[in-house]
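The form predicted alone is given below as one chain in structure tokens.
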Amino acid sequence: MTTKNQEHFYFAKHDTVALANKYGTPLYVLSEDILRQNIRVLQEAFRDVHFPIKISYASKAFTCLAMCKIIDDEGLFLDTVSSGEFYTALVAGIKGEKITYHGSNKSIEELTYALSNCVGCVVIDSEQEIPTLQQIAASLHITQPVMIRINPGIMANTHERILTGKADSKFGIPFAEACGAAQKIVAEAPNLRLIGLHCHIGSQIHDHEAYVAAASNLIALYKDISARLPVCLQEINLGGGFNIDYLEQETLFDIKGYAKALNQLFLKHFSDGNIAMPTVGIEPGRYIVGPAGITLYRVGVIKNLSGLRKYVNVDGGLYENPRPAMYNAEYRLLVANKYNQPKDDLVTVSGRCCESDTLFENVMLQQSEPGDILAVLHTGAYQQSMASNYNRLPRPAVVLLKGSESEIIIRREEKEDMISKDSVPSWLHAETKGEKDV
């Protein structure tokens, strides 16, 4: 992924210095090279399993209409939970049958938005979600396919921030209470077609026991299902989550160890024929996007407080990397321009936002000075999805690579982008001063 060539650190055998000048910064930078490998990475672990597999992309980790265009050309299906990533998806190309439509409070307009453009699936949060489904499904005269998302109980080992399958979460129908909800699907929703169980326990997991913890308790809800109701269940849908290496200490989730863990459960359970071998389904998107990213900064100001700490000052910051505001998100970095200098630095590298904006505490770097470019791996998920225009700051372009080609996917905003949407009520026009010198 990296190569050395005098003092510059190289991604997907790009100069990142070169890329910072020609480009500009903030930039995050996505290697095509990389993504179609990871995918492929994914359907390789899952070839010799014993059930089909659906591996869908979670769009919410990074999605544009190049990135549905390579999700789409690599076979895989999509997951959704907005209208935006939808229609995203649908202007790519996306046929709609290969997406599907997740959320913990759907409105009206977005499902029949996504039913009018017929969405291949939607995952039925709670049960108060079932009868606007219907009307919308009987409004339309279809039949649509759906799936309901259980809350499975299960604590997986990850920040209390992103955990989405214990007890106590916005997320899905408690376990309890799914039998019950399949059965107001069957008696009280003739529109709608019940075809799998879906669950997501959380991100960044490190480990399958909790996937086959959460995957056992579908099972057995699957077949108790199938067992007391006139349905024809087709599919178990596990979700994604799976950590990538932000450290050097960490490893990457064991993919291959997970699919062969599936298989054996799987494999248990199905094999007497009695019920038929369920499609399998996952959805990764941070584990395919992740490591295909990396953000590149140029160093401002520095500040060095004698006996407190050192602060290197970038042109970034929260409003384009809220992950660590959040959930204390770490990552690797390093100074682009001196990558064979030693890290005998430390630092604390800050944003320019008016918080504290703190992006990588007490970090080792080279030693940095103005006009360096500092480059933060892995940033491929949920850094440009979750930025924003805090500050009224404008939000970076986004650059493709592929082989030794480079072009941009997502503009640089500019100031204009800023007031783009802003409106002047009329009595303000008559009231303000010196309009005319803006």
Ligand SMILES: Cc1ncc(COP(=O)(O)O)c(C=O)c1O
Second form
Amino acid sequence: MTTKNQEHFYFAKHDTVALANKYGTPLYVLSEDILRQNIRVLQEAFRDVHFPIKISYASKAFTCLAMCKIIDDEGLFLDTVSSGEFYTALVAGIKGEKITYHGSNKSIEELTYALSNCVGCVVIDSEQEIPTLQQIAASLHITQPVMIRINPGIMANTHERILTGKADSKFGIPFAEACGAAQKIVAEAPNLRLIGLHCHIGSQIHDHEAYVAAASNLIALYKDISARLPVCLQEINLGGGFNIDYLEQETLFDIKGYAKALNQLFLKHFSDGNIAMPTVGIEPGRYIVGPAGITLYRVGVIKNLSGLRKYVNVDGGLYENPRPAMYNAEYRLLVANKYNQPKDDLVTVSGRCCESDTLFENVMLQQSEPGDILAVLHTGAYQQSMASNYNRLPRPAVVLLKGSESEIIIRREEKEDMISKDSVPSWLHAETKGEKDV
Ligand SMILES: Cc1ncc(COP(=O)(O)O)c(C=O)c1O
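Okay, that is the form predicted alone; can I get the form predicted in complex with the ligand now?
The complete assembly is shown below, putting the previous chain first.
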């Protein structure tokens, strides 16, 4: 039996320094126990509501075969936005019927692939998509359930670049044009069956007011369309976007409060019995997987620029976490092998890419030295899934923790992976060395 090292930071009962030494750095670490716990919190929050609840996991936050298996095992539905996400889900054993397909510019090939594999629902994002989808469904001799993504014109309280439900947005059909789109489906698309309305107003949203405003708009539209058109709507999907507490002073989205507010709203609008209570859909990604992940780095070069700043360089960077560069995302971090020491050093943590590559600017950290392990918290969402090979840097591994076990679920890329999709045109062959020669 191992004794707990008091100096080390433990995550989900695992010594993070030992994990870094065993699997190497940079390393994404994901806790299955925390993941499942987060799902339970969502399920519990909606347990007593008066509408049927449909919880989907937004796989763009993080996906791989193991993740899909956990989601399926917990009974959730899945939201996908590309053939890659859809294929991953199918290979993991998720049935097409449990998957929703999104996207603001879906290709004919990916729609054909999704429909051929019995996708549960396609969320139509533009009027242009209607004839395309109709043609594909007709050629496959199927009737495809669809929803319309509405742009409800709502400003939510979050970063500009992850705000998707405001009037000026590439996503969805503007509220004022939604009834026309529904009419078009009914009149011109006999192989499409309109089953509901969808919206997603943004990500990392801190309170539920904007959701309730969007839901009110969608309810009015739902009733209007149901009254005017020969359709049988069943679902209002309000998307994901619940914030997590990246920083200590932030509070986690009040999911119970949200469930309660929606319950009141839907009871008010649907208890007269004129129209049946719809299913309410939610599609969180970050809320489920964000707090279940951490990232481990090894400290390398430290540069103290007198009177300016102290740079602590780590072996990751914007190639494996583009969020700080994209929208100034901030995180909590600590030196994992000096967990109990005071955070009394003001530093800027830099990555190894060829821009300034500031990962964490002006943060208080324990006194660090080369070889230390840095742990960054709440990195489970939109980090690995957004990683690239910029500078031909191989992407880190993902290790999954369950109880006292740990196992790799996405292997670390090697330098050989960096050329695995390259090819050399015939006129350059003579000058190319074989892989074995280098
Ligand atoms: C349509 C849709 N649903 C759900 C989500 C998940 O958002 P979050 O991870 O913030 O919950 C997104 C994120 O962009 C989205 O575009």
